[in-house]
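A single chain comes next, written as structure tokens; it is the form predicted alone.
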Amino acid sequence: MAAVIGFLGAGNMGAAIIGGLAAVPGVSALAYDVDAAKTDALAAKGLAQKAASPEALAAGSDYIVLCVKPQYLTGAMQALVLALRPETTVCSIVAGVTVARLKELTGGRCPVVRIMPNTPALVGAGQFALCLDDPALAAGQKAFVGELFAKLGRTYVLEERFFDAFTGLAGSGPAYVLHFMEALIESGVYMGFPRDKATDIVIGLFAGTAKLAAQSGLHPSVLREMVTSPAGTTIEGLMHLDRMAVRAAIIDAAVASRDRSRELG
């Protein structure tokens, strides 16, 4: 694995990106930000070079990430676009900006590849679904992206008719995690805890339960029965649940997120 990564845009998730990538051998940074001092802080601390403009940025790099606001990139994009070679493959994290759309913003120079990621990338952990239907992408190019971005987290290669079910899942699914979060908290200080004692307590049973997910092989519908007794506290927990429609309220909310996603593009 050996390229110039070259990002369009240096804000929270381009920054990650590149910071997930410093330790990746023979893959270097090149960064423009129309903010200076987001790129003079990446290059501060060795993870990226400056590019003195958008015509340099594509020029001197072999795979582009563009990672601007939806409203910035039809114009981004007009500086870019002379300097794109036929060898260069431009990866997007817009929301919303189809494959297609991506073709239109390239006019045709190079291949693309729409990305959408989740805000847990920014510590390592993120879920990128990845779509490589462009026809004029080479099976190289598309190893090497799914490769690339599998240092920051995991990938999954998918057709992108699956991109707004995608968003509503894994997309917005943190703000639901984070959202029944502070329920949890909430209720910690309601029944005596200091503040911070409550959002320890909540974020250690977040993080050990997903270890626990993710390592015992078991599904998790076995693993909260394994923690559901007869007659117990858990079950009496869960039946308020169910009697609120929590679970159906869940779904309905990642179907929500999918449909506004569908608007959106």
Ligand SMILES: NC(=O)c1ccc[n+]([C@@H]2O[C@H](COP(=O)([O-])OP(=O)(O)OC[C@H]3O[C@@H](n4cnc5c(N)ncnc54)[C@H](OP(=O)(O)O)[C@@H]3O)[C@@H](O)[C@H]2O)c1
Given for the second form:
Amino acid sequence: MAAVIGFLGAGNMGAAIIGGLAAVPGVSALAYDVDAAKTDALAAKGLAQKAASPEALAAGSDYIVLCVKPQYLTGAMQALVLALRPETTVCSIVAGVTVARLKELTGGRCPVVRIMPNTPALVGAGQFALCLDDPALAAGQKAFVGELFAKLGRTYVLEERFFDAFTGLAGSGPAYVLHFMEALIESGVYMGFPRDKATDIVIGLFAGTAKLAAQSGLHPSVLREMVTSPAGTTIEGLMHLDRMAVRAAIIDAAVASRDRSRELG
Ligand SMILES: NC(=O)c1ccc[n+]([C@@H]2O[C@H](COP(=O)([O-])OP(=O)(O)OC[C@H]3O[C@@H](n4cnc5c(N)ncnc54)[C@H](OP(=O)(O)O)[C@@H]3O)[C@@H](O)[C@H]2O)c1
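Moving on from the form predicted alone, please list the structure of the form predicted in complex with the ligand.
Below, the chain from earlier opens the complete complex, with every other chain and molecule after it.
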């Protein structure tokens, strides 16, 4: 794979993706940000070249990744759109911006890809939903985008109608996991552990359990049964969670997030 990937916006997500692509042979990054300090820092580390303007970014990129906040997207695209070349593919990670809206913002000048990442992308462990529904996308462009984001984490090619559900499950998902982590840390503090020790134990608990689920080849239900002895300590704790309807509350949380994403979209 060989291409110049242009980044409009080099904040948290833009910089994380640029950092993740640094080790990919043949791929080089070009970046434009209104905050020049951000692109200066990336250039100083040799991670990206700095584009002098949005027009220069459009002229010099084979693929452009839009990484600005939703409220700045329309203004940012006005500076870029007339310089877009038909052979360039415009990818967007901007939450809630549909393929139809991306076609409007690009004036129909080039193919577009909608992408939904999640925050573990900041440490190279993201999940990316890719919407390749735009009929203007060539097979080679679809394959390239798939391969590129697979270098940064797990990718899921989804029809756009699944994007709100992906947002509810994996986009907001890190917050649910962190919420549960916070609660368990508080339980450790309540039972007498110093806060830093409780935090360390809980982070290790989640990392180890995730590794077990990923590597054992066993379904989470089977792994949960393995730790649940008859009349033991774990069933006592699980019974309490079930009396509190925690499972239903978690399902309702993801569905509520999906519904909110639909409202905003
Ligand atoms: N972070 C997440 O968990 C997450 C998850 C899914 C999707 N996303 C999407 O990722 C996108 C980026 O999020 P982020 O957290 O990386 O935001 P961020 O840290 O604010 O980065 C955006 C960058 O774009 C710059 N910018 C603003 N207007 C610009 C313009 N006209 N041209 C070029 N650069 C401009 C901003 O500069 P200033 O700071 O000076 O404004 C900032 O440096 C958002 O659309 C968000 O919806 C984020």
